[in-house]
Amino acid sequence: MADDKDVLRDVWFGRIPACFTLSPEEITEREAEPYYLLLPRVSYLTLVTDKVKKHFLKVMKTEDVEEIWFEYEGSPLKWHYPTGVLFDLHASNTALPWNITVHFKNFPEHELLHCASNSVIEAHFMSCIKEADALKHKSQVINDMQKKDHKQLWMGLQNDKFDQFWAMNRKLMEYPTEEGGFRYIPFRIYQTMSERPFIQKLFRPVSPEGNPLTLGDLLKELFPAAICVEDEPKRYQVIIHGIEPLLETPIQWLSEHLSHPDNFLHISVIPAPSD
């Protein structure tokens, strides 16, 4: 893998300052303060809010909280997605910091998934990464690696740990030089104007003429729409990680760098801004 190691140290310390407030509906022995945190891009909701918890339960009867749950101007936000996918699909052009909007009651049986333990994140993200192999190596690297290394690459994602993560993650970049890039590229593209989730296929990082492909080349055949004609105003942003990539990137190069460490490239379609 191309050792940019500076990107990928920005990438896993991007940041979203997030304002959370108790839902109005929620009943409190006494008026709750907002609560205030950076919340890291590259994890997940429910394993960085276990202060904002504690925070908000200060001021309510145990009787009045059940499953926490978070939302932005009337969307629940679905922690299984990668924090940072959330605000790009949900908040990428408002002002900072982010509002979020704390729930104890009336869980959303139909738009959310439960999160009772860190255990049901932790076996959410090694299915992405085990899911993700299978598409780079045939499952032949994380197949190779023992429940310790696994382990290492969750309890490096769950307490932050850059280094003790990507010591682990490098073996599930590399690939043959000969080959070019990965078997079949890990991603997912995301709108909030579809129903469905999101959209994943097969795509090979290289031609079968052996030219590298690009996002512009994965949109083209994905989600052409994104793609901006001449003389035409700009419909759609494309946004990873916050910034909006050039079209002309090789997607092999986004997938080793710019993946979440679920290995996919979470990719937000959102609809431009209108000046």
Second form
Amino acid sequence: MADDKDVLRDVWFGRIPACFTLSPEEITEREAEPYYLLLPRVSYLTLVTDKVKKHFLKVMKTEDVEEIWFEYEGSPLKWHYPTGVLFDLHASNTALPWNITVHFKNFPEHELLHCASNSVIEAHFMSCIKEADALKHKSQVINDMQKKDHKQLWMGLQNDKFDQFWAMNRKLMEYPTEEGGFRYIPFRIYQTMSERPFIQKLFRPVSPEGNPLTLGDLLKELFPAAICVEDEPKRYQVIIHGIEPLLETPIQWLSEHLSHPDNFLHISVIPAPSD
Amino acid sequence: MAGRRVECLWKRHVVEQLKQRDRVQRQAFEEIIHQYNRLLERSDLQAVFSERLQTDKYEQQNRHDLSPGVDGGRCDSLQQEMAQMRIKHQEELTELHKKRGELAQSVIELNNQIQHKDKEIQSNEAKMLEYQQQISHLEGECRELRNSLADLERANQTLKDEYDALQITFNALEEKLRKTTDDNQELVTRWMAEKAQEANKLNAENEKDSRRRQAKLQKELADAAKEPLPIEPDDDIEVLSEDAGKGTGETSPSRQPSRTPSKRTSQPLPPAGLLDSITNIFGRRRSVNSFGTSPETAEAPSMCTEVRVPSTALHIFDAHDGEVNAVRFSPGSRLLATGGMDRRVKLWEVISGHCEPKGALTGSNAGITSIEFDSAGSYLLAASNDFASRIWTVDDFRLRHTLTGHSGKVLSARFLLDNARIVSGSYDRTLKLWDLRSKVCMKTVFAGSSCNDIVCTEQCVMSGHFDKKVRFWDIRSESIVRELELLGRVTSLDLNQDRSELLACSRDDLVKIIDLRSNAVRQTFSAQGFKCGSDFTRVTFSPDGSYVAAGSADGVLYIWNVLTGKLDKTLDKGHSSAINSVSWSPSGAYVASVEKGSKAVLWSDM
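Give me the form predicted together with the partner chain now, not the form predicted alone.
What follows is the whole complex; the chain from before opens it.
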């Protein structure tokens, strides 16, 4: 459907305005101006912040520079979550642009992973894809693909090439018609206040009777608190890619169109704004 | 329908929501952020420029005094100039960098090439070294080979020279040999011719002589028929030769045929027998000379033409009344003399295998112990138990001489080779040498033991004794030269034809041949049944020395082959008692043996 293609394009080209400010703790030769950048929702922080790093390194002495890391309002940002997920989770209802603080020292070892080079990001990205395909097709599709195909997926993401990426990714979105959908839906539900990083369970997109299941069915099973009853005020917002889809939306359609490039459906559940 | 509417609902919712999100989040900020970043870049650039300009400005202020305003204006133009220069310099710098890069590249390449070439050079040098080594090695080998070649050539040359020299010597020697052989041939032919001449002369003279004698004989016969003359036994020995000539005149006709063999022998024989014939002629010469210069007509010893080992007894006859002690063939092989205990010596004529009694020689007073003919066959010497030796003429059976002097039985008496002396051995342990001309005993030697048998050579007398010794006496010095001890009492001695070997029979039943040159026992013959019958058992050589005949105590005649040393024949069909003596005819055809039991047997191989 023509709309569906547009949906895919809109999802891919989603951007978040961010303002990067150097942490006042850092020792600088002169005052550094903040750096503004439109971050791609679907990419990863460390992949797209080369210019940020270069900008701030101009004012810093090389001996003070360790690994760069980002933080928003005290909480270190995990680079291995897609940027969109981080924004939706942390700063969804705050004023734009998203103010991120850049640090160069005191890397929080216990909270963040090190990102030495792009190959680390690539490895993480590919492992997410494989995990997703394992849930969707018992890894058949991903294993049938050649190494250059995997590389194409990564290069597409790295260079922001929609067509290049989707040329390969559409294979991962196919399913045998008699099934009615994937074997299991690859998804993760993130919460701000939780010991667990995310919720990930096996969930079939089609009911045993053959009815396609919806987002509401998913939440009912795994996060019933997120579904609000008619009379009660909404307590939680269910955000995917910065929007709140209706609970009737079929989960299979969501997985096909609103997945991130890593083929996972990242769902952020945040407390609803009080006002 | 409712499903589709529902579907459209949520999808539309999603689409709208996305659009709104983008409006809010992206579009609102996109332009601003972009412009902001541009400004940021420009400000950075400006900051850099201003820094540079400030340093320049300070420099310029040191040199010139300029108004700040102009500075400002100049600042701008300078800034622009600076920018341009900077750009130009940067361009030049990049160009130079590029060139440097290229040069570095070419330098690297050239270095690589150089290294490569160096490696090649090294390998080539290594190869060259190798080759040089090889060359030197080969040169060395070549030199060695040349040296060895030169050595070989020299050796070859020396060998060739030696060979040539040897060849020359050989040729010379061949030449010499040829010449010598020719000379030898020539000499031999000449000598043969002379011999023939001499023989002819001799024959002629003999003829003449015989005719003369015949005439004389006839005359004497006529005279003798008229008056009987007494016969004296003791005659002058010196006259003997003439008497012998006379005495043998009766039998001269019978001797004619016997002379023919001598005539025959005087003819040149084939070269193989040349030497033999020559020695024989010499022997005859010697015997002829012993009788003076006059050629004698006595019976010449017949040549041994062929020795035949006897196999059968041709004639067994009674020879004597009683024991027969001695038997001897005459040198001509026609007569056989036997002597026995009946004091007589009987003469038998051997005609075609039979012995016809010819006559008897009397005069001895006791048994005859040994008989010998002289080398001419005209005299017979017999030793007797009556302590004397006697000599008869064979032809007329007349006793010529008696030699007395021994104090014991004379066991053996022999003519010396010159036929002028006699040596006799006796039981009285002495040997006596008699001179026939003076008829006296010239020498008596004390032997120390009873002498059983004697044989003589030219210089030497050998006697076998009772004390097992064989004594060798030198005739001229009349002293003992040597003694040889055997294992038993020596009963008999015999010499072979060329007097180089001595046959001795001893009481231990062994017959030995002693080589006279080495004086060692050369051979020993024995046989199982052979036993020496008495102290006087006589054994004999065959005429050519190739056989030995001995009689045994059991009456069997044993004949051994000297060459093989083995018993050749045992002849037992003949005698019935112990054999005392054996004689082999000089012709080699007959063997005669006599026994204790008065019989004599004539053996031959016919």
